[in-house]
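Taking the form predicted on its own, here's one chain by itself in structure tokens.
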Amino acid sequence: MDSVESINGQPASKKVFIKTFGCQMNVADTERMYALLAEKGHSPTENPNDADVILINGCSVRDKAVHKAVSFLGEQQFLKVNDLGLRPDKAPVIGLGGCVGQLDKGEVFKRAPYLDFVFGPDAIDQLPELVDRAERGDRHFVQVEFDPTLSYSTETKIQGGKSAAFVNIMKGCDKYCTYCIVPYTRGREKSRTIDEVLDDVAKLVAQGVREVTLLGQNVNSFGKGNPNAKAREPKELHNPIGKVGPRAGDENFNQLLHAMEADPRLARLKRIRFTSSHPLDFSDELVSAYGSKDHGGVSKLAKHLHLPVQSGSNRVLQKMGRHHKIEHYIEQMNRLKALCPEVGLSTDLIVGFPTETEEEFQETLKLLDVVEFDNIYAFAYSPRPGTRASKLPDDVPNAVKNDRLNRLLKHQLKIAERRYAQRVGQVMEVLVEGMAKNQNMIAPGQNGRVWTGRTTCNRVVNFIDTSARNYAHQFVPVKITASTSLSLSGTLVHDADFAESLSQGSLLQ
């Protein structure tokens, strides 16, 4: 691949392709891929036939998350292999990055030897770098050495035209929870000062971006280890657990939600979300947070907590290493919703962790009937190599984890069904994505389109417009006129301010 076609006597840009398995952090990893790549003059496509570079961002949280990165890998070898064994003229470039390559390293090579590199999460700033060195000749080769810096500064990285954006403000985690893969492949946390990531915003913010989306593995312990040299408020933060998280003389992630709203680079900012969090370091500061300002609150916070919980059994959850109780969950739980009633709730469970029984199964399922979740993420358990709970024997029966998993997302559905049609006569504000996948909304000889987005309590909206406008990246308000356990659909609300955005023109194609 010395060189590519031309148009117009012009040099075309090589194409990138990048399939993405895993969390939002990976979501955010392949944005900053695509970024970079760009600056190089890479475009993307979504067609990995017409790439000149295919890069698989994979997770190995879980096995199935893995075996579908690997998976994918393999479905690539007919672009780099013919049916001679022989190479194309115009074979891609191809990488395998993100968790699982930072687990894997070399030995994936023995599986896929049409693979020319591997690289982990702290090689991704490198990767242009890494696709020339491939595109000259060079193959088999891996960068998934972690930065031996103890401080983290990064950039963000979009691609223009975005109303919502990732930010990485922390990475890795200090948890060592017995099942989890997360520290050995992102390593130990490290956090951005809170003086970068309100740069790192407010240029967003001038890009267009109202929502952003605070990301790392524990966002709640972002500060540790950074001095609070302007001796932000709050110093300290409380958990009904003990103290964890952040020291007092650090900074804290508190602070970043109050500075975030204080600064005023960031007055058109509308949303803050985060994700993912640690009951452990979920303070009585940050469900403060969601209240009214009188109480502490953020106006911008978004009115959405995803807390994983991964057990409702304490047994299960010491055998875990998550160090938290059910009761002090609860209790937190409770005082969210008591200062914040329209918060919208989701969390993780695992199920089929060695030694489960069904006794502490069904306590899983009470613990969904008193918290009453909008939404879970359940998965049967799959042991990690390296962790310590793949030294446990794994005696719960495959067949009985998939039994309790179907019985737990069950349960949930018609908890979520009760919780969604709660929200039926009611007006709500939605950040439209843009237009629906599926459009069986639209009635046969109905003309207009379906467009979906999100509340600020992260529940999925539908709705029908039959006008031209484009409504994507805009707020606008919607009234809810039905519900399923899974999403609302709704009508457009044309008020006052809807009224003034469409004479604004910022509604019209």
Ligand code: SAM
The other form holds:
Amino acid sequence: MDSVESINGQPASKKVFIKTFGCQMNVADTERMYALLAEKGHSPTENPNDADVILINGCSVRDKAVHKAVSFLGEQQFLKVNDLGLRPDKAPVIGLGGCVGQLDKGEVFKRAPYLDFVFGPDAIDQLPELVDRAERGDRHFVQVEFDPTLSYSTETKIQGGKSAAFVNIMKGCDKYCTYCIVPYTRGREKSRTIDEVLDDVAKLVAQGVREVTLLGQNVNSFGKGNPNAKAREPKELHNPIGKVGPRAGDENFNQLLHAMEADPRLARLKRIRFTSSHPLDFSDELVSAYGSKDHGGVSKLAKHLHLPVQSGSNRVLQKMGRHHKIEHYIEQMNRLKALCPEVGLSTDLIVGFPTETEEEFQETLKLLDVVEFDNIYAFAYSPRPGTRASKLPDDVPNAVKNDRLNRLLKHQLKIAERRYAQRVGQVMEVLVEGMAKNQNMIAPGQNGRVWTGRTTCNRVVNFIDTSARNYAHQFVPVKITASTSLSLSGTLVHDADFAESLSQGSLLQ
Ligand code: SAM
Ligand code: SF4
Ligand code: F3S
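Instead of the form predicted on its own shown above, give the structure for the form predicted in complex with the named molecule, please.
The complete assembly is shown below, putting the previous chain first.
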């Protein structure tokens, strides 16, 4: 008879659950972890109580984020320790990773002895061995060394059936903004080569991917000092802008975009997104990439830009070590809007940075009116250990930070409401992500399903369809009929192109 560990003589598949906190880097890392463990026979589960392996991919960007990861870890202890304080036979292996693992370096074992191992973002490719080690009974080990080499090479790993993928083009950050922990959790900047990214994206496109998001903390630094970069002629990349001749060892982001546009293997790739960029290095060439093709434009580049600004006050920006002036930011946004009026803009903002006055906060409010973002990600300042800003007194009281945060968000809601309403009546192309979690758009007694997706400007669009068709991962035209400050809704437009794309689609089971 087969043992519990085997079915028909084959080892039973182990189940893995990964809890992810933080930014897109962590989301992409989680995808990679699942894919690497799948190669080893582990299948994903949505229930940690079911899992043989539980991994926590934590974020340390703010104090609250660290607490969330640590308290999730605490909730898992009953799976390891029974009422008698003993480890049950079927206890899962538990690992703490991501930026939280990188900084903790194993201190957490004192508080959470039931945790098996700690690992950092540079140890992800070793994860199958780390899990093996823990499954063999090795406990309390730590893998947080940064890869010492200057070059960065990787292959994107995704699970099948996806139309959008994150692609890491670089890792680390050399900017050292005074408040930010990321350079300490992700190490120094390193880039992949353009050729490697092209080969990687070509494979993704062959698997059906139609939209990629190029990831880096500051993609404008892509290629700087890469020892493996090759000298490129601007014309080789169809880049009429390349004012400064490229040098060996210095590829750049603009070249990457143009190379992606020109590569015939990427013909079916429809949208290129990227995140994030730094205003200091947000070059004229990159602005031009949003323009028409004969002026340096990249037609596949999505009409959306996330450009974190952090504050509307020059004095605060200087204290944050951002090295850019607010006038420069506004100028670049104005150039971009003139070149591409339909562009959707979003940003990150911090309120309550040490010494920030009410007047300086008002400058941030004013910036929202001037730029008119579609969306903002705003945070109350949280001192991070070891950063330069953590040596300054955290002198804006929590109540004031929260009040500024609420006022900022309220102010933005009105702007977003106005901007979203301008879209009513337009037909927008939507890449459908799947069925909406919230099906409330369907009136009682009405048939159909609510689908959700995003436009090139990164706006969320919901639409109802009454057929049995599966729209997931398809591009569809939607006529916008209503708006809120957060999303748009509309109805499918049934034109000839659309009918053709549908004929290649599938029906819901
Ligand atoms: N690399 C991007 C950039 O340059 O802005 C993103 C960095 S971080 C992962 C995402 C956002 O978290 C930042 O843009 C900033 O607004 C916010 N953030 C970073 N450190 C913070 C802190 N100590 N307190 C509050 N918010 C913080
Ligand atoms: Fe942090 Fe600044 Fe680097 Fe962004 S650019 S990751 S905010 S140090
Ligand atoms: Fe957090 Fe690390 Fe991203 S600190 S925001 S998960 S790079």
